[in-house]
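Have a look below at one chain only, the form predicted alone, in structure tokens format.
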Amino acid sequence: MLNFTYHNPTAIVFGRGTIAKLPELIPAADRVLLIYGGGSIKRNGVYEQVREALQDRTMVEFGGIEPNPRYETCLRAVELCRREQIDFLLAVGGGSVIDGTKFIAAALKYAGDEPWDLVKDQAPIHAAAPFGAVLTLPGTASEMNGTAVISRESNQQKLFFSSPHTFPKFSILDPEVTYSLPPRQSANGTIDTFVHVLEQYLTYPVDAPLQDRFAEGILLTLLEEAPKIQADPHNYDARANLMWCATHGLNGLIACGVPEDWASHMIGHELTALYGVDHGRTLALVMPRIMRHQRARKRGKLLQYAARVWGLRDGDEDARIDEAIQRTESFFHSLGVSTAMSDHGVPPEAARLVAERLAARDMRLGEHADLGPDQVEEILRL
């Protein structure tokens, strides 16, 4: 097992009716900025719950955070915070709203001239405004990590940043608020979680059996619970289990002491930036292709994945790997998500364009950090 340090300062408040606990979590004298997305929280009752819980607080609202939060939109929120002398940020929404809030929190304390440097150049973050989250769409685990992905419309870039200062102070997770999610969003969140786990698990063995078992437990739970939600969107236990899987999929715990890949995410970000494909759907497109392209170097973990997750323990090893990859794709298909590029409006020339964009930033991908533009193009052409 590799050396590691694990630190997670986010307090999780989980279960029915927990939005009512907001007054206990936000300092009484703080001026609060409520940050949300396109307005779904006003249709599903979450907005009313938040307003009622904080009815005695001074609260300003900022809506309109996009599904891929835009730098330009976040800057408007920064200006509003300064104008209204905001003390505390409250993100109410899915991963995009929380990611946008993380950037707003960091930009408010940034001393440089161009906040985009926090993303483009990974400029050091020495402080961030305090913020919390009410999660409405599980998948990204942004509610319990310090990482965010921000898009800039002017140059079609989608980049990430991460800092110990951009962890939420708390996150409220009430599974009931996910009942009204459209099937498309539920599927995206499930695939995002599944691939998050694979990025940290499907690399090479380093004698970390506990982390492997944690990861496999999340994958098996997703396989068991996702069909229950398709059959009954109001199945509280299934919603709760999926929500908890999503949080643990990327809160740093299963990454302790193991190598990580993240190539599918880096490639997927480019597909979103270029063609507007939902993040979860880009992962469904890219991950099976990476599994096939990298099957020789991932062989040991692919065989373990085949045996422990899919129950494939007998017969030819290559056939087992083929079947495990096929079953992974079939799981994505069962959620209504195609793994064919053309079904998502991604043209053949995307392979070259994505490779060129990554080459321009001199990015090397994968757990060995040696996948260059040629390999990326090969992966997308499979």
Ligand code: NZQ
Given for the second form:
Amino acid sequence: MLNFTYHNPTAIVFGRGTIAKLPELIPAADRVLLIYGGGSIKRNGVYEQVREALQDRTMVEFGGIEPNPRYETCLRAVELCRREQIDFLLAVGGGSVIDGTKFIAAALKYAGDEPWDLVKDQAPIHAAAPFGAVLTLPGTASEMNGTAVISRESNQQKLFFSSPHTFPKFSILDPEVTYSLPPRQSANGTIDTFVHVLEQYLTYPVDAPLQDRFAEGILLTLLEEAPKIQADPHNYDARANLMWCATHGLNGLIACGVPEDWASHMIGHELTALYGVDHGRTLALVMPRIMRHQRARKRGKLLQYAARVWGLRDGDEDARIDEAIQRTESFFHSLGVSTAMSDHGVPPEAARLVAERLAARDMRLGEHADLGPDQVEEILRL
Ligand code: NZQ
Ligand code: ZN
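We have the form predicted alone; now please give the form predicted in complex with 5,6-dihydroxy-NADP (NZQ).
Every chain and every other molecule in the complex is listed next, the one we just looked at coming first.
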């Protein structure tokens, strides 16, 4: 097992009716900014629940955080916070709203001139304004990590930062608020979680059996629970199980002591920046291609994945790996997500373009940091 440090400061409040606990979680005298997205919370009753819980508090609102939250929009929220002397930020929404809130929280305490440096140069973050979250879309695990991914309209960039200062103080996870998710967003969240887990699992063995079994447990649970939601979007237990899987997919626990390979995400972010493909969908495109391209280097773990997740234990090893990759794709297809580039509006020239954009930032991907532009191009051409 590799060395690691693990610390997660986010308190999770999980279950039905838990939005009512907000007053216990936010300091009574704080002036609160409620941050939300395009308005789904006003159509599914979440907004009313938050307003009711915080009726005695001083609260200002900022709506309009986009999917793939934009820098330009976050800066307007920063100005509002300063004008209104906000003490505490409350994100109510999916990964985009929570990520946007993290950026606003860090920008409020940033001493430099241009907060874009937080993502462009990974400028050190020494402090951030306190914030909490009410999660409405499970998938990103932003509710229990310190990462945010921010897009900039003016230069078509999508970049991330990560800091111990930008973990939510708390996150409320009420599975009932996910009943209103359109099937497309439920599918995106499930694939996002599935791929997060693979990126911390499908590398090379380091004799970390507990982490492997955590990862396999999440994958198997996703395979079991996702179809239940398709059959009945109001299946509370299935929604709850998916939500808890998603949080563990990227809260740092399964990454302890194991190698990681975030190539699918790095390439996927470029596809979103260039072609506007939903985050979860970019991963459905890229992960199977990485599995095929890197099958020699990932052989040991691919065989383990085939055996323990898909029950493929007998016969020719290469055939087992092929079958496991195919079943992974079939799972994405069963959620209504195609793994063909053209179905997502990604043209063949994307392969070179993405490779060049990553090369311009000196990015070398994979668990061995040895995938350069040529390999990225090959992956996207498969
Ligand atoms: O904006 P509203 O109106 O709220 O609607 C949203 C949005 O249109 C809607 N939605 C959310 N909850 C809903 C709902 N609709 C009905 N009922 C509900 N309960 O869903 C749409 C998509 O929301 P978004 O927040 O954009 O999706 P997601 O949670 O998938 O977040 C994607 C963003 O997170 C980043 C991605 O790159 C992308 O920018 N990621 C963040 C990570 C992190 N912080 O650790 C890691 C991830 O790998 C990912 O990169
Ligand atoms: Zn993701």
